[in-house]
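Just the one chain here, the form predicted on its own, laid out as structure tokens.
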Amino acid sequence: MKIAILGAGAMGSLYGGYLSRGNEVWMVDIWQAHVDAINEKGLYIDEADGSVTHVTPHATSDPNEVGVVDLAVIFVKSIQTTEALEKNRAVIGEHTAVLTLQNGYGNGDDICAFVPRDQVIVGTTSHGCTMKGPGHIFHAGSGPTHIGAMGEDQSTAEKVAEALRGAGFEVDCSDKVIELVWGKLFVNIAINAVTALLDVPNGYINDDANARRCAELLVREAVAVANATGMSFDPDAVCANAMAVAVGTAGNTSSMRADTLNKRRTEIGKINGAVVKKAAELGMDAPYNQLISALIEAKEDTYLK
């Protein structure tokens, strides 16, 4: 299979690196030092057990060098999905499948503007990675990958699942994947914006009564919106799971907190903002998520204006 990874950050490098062991993989990224390092020396993946995986995918900053692929995997920030696809149209052909394992809700809908719905595959990943430098990542944690096509035909999703399994990933392919996307979104809703505003690690959400109350208000509101779309989540169970993740990643810095610390645009629009948007489509209000979205955007204004 010929595969393009659009966005070769830590997670893109992990998936592209593993997939390159049995496929023709092109890492497409604007970070030229990373591109050059991969082409010159290959990609080094430091594993959690102390071993090192060395792989040699292709890398480029020019999508025209790649040509049409069988599978494009989107790993840019969710707010950059449409822009990334616009800039990389050269890799997308009539039969190209497009997979998103990004954070947030609504990425699949963005991709539907570029390929038919049955070729749009959405999913979640439990893997964790960080960049160590150009051509070098640390694979901190492993877990299952869940994927499914947005349309009724799951045949393309099954082919992608087989490619991922062949590369060493644990993969579940299901037509219920949207439930899993919501499930991951709830965790991000509980942790990301609150930790970014308070400038605290993940564990603070569970340890401080006021922070925990804020997180639970946001999550319960999001669950109400999700259930209005036809889901059937138990809000108590969802809140308990979010707190368990906060405890399990207690010392970690959330991606949104990292963005604000580094004075970058956040993914608030695809996380809490996605709840606000979906609520509006359903004729509902989501005041807690609307407020925290505005607060994060106001924080962004302090360093982006």
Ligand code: NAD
Given for the second form:
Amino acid sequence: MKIAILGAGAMGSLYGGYLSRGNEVWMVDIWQAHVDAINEKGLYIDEADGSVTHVTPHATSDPNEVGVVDLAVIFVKSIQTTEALEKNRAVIGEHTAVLTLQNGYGNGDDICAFVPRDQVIVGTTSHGCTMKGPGHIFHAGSGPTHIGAMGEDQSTAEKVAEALRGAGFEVDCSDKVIELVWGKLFVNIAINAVTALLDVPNGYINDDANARRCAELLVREAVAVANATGMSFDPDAVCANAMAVAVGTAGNTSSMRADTLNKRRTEIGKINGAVVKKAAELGMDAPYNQLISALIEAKEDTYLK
Ligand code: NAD
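Having looked at the form predicted on its own, could you now put up the form predicted in complex with this ligand?
After this comes the whole thing, all chains and molecules, with the earlier chain placed first.
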């Protein structure tokens, strides 16, 4: 399979790196030093058990060098999806499947503006990675990847699942994947914005009664919106799961806290902001998620303006 990874940062490097063992993989990224390092020395993946995986995918910042691919995997930050697809249209052909495992809600809808719905595959990943430097990542955590097509026809999603399994990923392919996308969103809603605003590690969400109250208000509101779309989540169970994740990752810095600490734009628009947007489409209000979205955007203004 010919594959382009659009956004070959921490997660793109992991998926593209593993997929390059048995497929023609092109890492497409605007970070030239990373592209050069991969082309010169290959990609080094430091595994959690201390071993090192070394792979040699192609890398470029010019999508025209790649040409049309069978599969494009989107791993830019979720707020950059549309821009990345616009700038890398050269890799998308009539039959190209596009996979997103990004965090947040609405990535699949963004991709549907570029390819037919049956070719859009959404999902979640339990892997975790960080960049160590150009051509070098740390693969901190592993777990299942869940995928499914946005449309009715799951045949392309099944082929993508096979390619991922062949590369060593544990993959489940199902037409219920959108529930899992919501499920992961709820965890991000509980943890990300609150830890970023308070500048605390994930465990604080469970340990401090006020932080926990904020997280639960946000999550319960998001569950009400999800359930209005036809889902049937139990808000108590969703809150309990989010707290369990906060406890399980107690010492970790959430990606949104990392973004604010590094003075980068966050994914708020695709996390809490996505709940506000979906609520508006349904004629509902989501004032807690609206307020926290505005607070994070105001925080971004302090360093991006
Ligand atoms: P990252 O910042 O490490 O990588 C994003 C890459 O996209 C960067 O290398 C950047 O240069 C590149 N990029 C930006 N615009 C581009 C463009 N127009 N064309 C090509 N490349 C472009 O981010 P990440 O941590 O790998 O996260 C990617 C997505 O995966 C996010 O949605 C994140 O929430 C999600 N995610 C991350 C983790 C994790 O552990 N890092 C885990 C699960 C999900």
